[in-house]
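In the block that follows, a single chain appears as structure tokens, in the form predicted alone.
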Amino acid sequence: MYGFEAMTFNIHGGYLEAIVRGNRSSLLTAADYNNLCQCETLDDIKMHLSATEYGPYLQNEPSPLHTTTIVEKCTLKLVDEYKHMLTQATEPLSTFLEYITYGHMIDNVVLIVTGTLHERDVQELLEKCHPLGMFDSIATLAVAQNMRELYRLVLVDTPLAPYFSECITSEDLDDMNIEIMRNTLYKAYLEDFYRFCQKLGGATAEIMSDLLAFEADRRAVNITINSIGTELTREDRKKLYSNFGLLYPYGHEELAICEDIDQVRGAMEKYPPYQSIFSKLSYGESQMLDKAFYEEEVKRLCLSFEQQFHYAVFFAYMRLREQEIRNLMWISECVAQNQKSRVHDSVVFIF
């Protein structure tokens, strides 16, 4: 019922949409970033952030500060806002909000399994996990030796269980298999989220289709670039691409046979939305590609706020806040390591 959301949306979603639009107005502006980039120490960054909504979270932190502390406290603010929205939400918005966290769950599972493989302390790994992706049995992931055990012992009771059907093998877990597992899980997750949004219909389906298609295409490009020069076959590479998006299916055929970054560029430049991204890079260069993709994503996320009566604003707000935390982490690291000249390299301005 596209166009009729205005009649019923505010019954259940009006309060939370107002909350999320209010939260969006507290995102850091270009002026804030310019001030942060001038800071000489982490305490200067803390002082500047004290005038923003991060202030209450950082005010009791003693000197000397560490980058991890700043990132941790800023993430805590995001988690508090998310939990507030989730407790107020009714169906289907509550399910939509839960879907947003599944990506973090996948990252946490991969982090724990990889860390265990390299004999890292489980407690130390748990501290590095993203708080939005935590679940009850996450600490027991360390006991699994292969995919089948990982599923049977731990993940069968989590929301990730349906996504594991495609990657349950008896092969032992090694770095290559874990990376394939991560991408297979992400593929299943994005396709499931896409189907769920299509089922919701209306403006939510329209806007989320665009945002999720962009995410799927970006992952396809990253998988291609990261698998160049590895033993991953073309067929295996193609299996990791999501079955939707602007590149599906013909772009995937081309990406699957790419042997270097310039061939990837040639395949992508046939698609106008991605032509502008690759035109920012010089030939043979892939270091700045992530930033170019993040900038395009931020642009699309901001546009989702231009329409009303849909759930995509919740997804967009969470993503924008995560980008802001990445920006703060980069600025803090540059200041802490006395690399002020590189501070603008990875900062993506949101407004």
Contents of the next structure:
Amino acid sequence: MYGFEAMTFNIHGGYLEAIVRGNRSSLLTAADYNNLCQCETLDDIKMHLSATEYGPYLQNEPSPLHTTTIVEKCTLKLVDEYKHMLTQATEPLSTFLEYITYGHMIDNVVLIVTGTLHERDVQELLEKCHPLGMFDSIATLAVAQNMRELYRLVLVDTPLAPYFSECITSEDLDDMNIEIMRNTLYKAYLEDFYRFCQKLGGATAEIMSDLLAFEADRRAVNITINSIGTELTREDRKKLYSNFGLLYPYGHEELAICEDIDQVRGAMEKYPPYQSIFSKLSYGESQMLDKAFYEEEVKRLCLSFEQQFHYAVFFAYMRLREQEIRNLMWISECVAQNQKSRVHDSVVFIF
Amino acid sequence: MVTSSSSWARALLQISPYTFSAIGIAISIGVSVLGAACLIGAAIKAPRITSKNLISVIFCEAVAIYGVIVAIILQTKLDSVPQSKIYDPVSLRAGYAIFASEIIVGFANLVCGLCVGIIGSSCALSDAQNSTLFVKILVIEIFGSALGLFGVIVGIIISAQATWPMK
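For comparison with the form predicted alone, kindly provide the form predicted in complex with its partner chain.
Time for the whole complex; same chain goes first.
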């Protein structure tokens, strides 16, 4: 029953919700970002960050710093917070928290398979994996030759197993098939997560379906734009779109037949929430689309904190941290390469 | 005379109202834990809020004290009745009045404790983010604790009419 979850939520989830809200107040603000953008070297960035909550993680790093070190340590902080929450959580919150990491697991699987295809060393690839998406048998992915072996040897024991039923073929893995596999897995994951949230009911279901619908629609637009001009047929493209969201089903029909960006814009402008995103871009331009989508996502994630007694705050917090790490990476790269004029191209302020 | 209503009356006169008041008090104290859990979590990241937000937990305890007070008042109203007059209408009325008074106080305390606990958790969380909000949300919490007070007043009025027949 919507509205009565306030009576019993605090018994199991009250402590963790309070921790998440406390963590959220330690996200970097616009003033912090302005200070960071004024930095000249990476050591200045390290000094500014040591005044924030990232201090303990960065203070032991020797100079000269690399941008990858900064990003790695910040990600480590996110992983520590996540593990703390996961160990304290009970069902169904613990299942919910695990669902948040399946997206990273899919990315890691694809990373290792692609790297093996291009004959890279397994250890090197394992270091590049996102720590939230690690699972035990991940190193054996390098052995598989085609998708059936991939499933049979490694993935059947992981939580990703049910998502593979739609994309098992006997073809060998090459670049195109791997991308299709990634998108098919992600589609199955989003739909599964959506169903799980609907089962939880209440405020969680309502807020999460809004956030997941936006994610599904954003992926649909990205798939469309990235597959313009490739060999991906319209039918295949349509199969990669998720079965929920604002664009389902009529928007998907229109997106499937698009052949350039202006047609995509025409299809999306019929939906008022997305019209405001596309109106920020001028005709023919697609570089700013990513930033526009990120800004819209951050706005929706911040709105989810307005309500209490639901699980979507955990999802929103993880996403906001990831956005912050992306911001830090962009700023560090710009500073390291002396291109500070381009810093504001891709930094999304959270507060 | 030997009908189901008389066996109810016998049960009423034999089950001590203490059971009902004890249940009411236990539930209302237990519910204050709901609010306290949020207080602990919020205090980890913002330790300054602990002393001010103990007020929420104290509200919940005040609700429990209402229950104890009413139980003691009603206990003084219990009196022995001669055997011939146990099923007298007057004594039945007294028994029912005490029962009703305890049920009212017990459930009003339960709901009040629930309400104060939920508002207390929101108060702790918002105080951790922005300390100017504490007093404003505390005012809402005070209105919520008035529910328990209403229950006590109604319970005392009803039980004031519970007089046993003269010997």
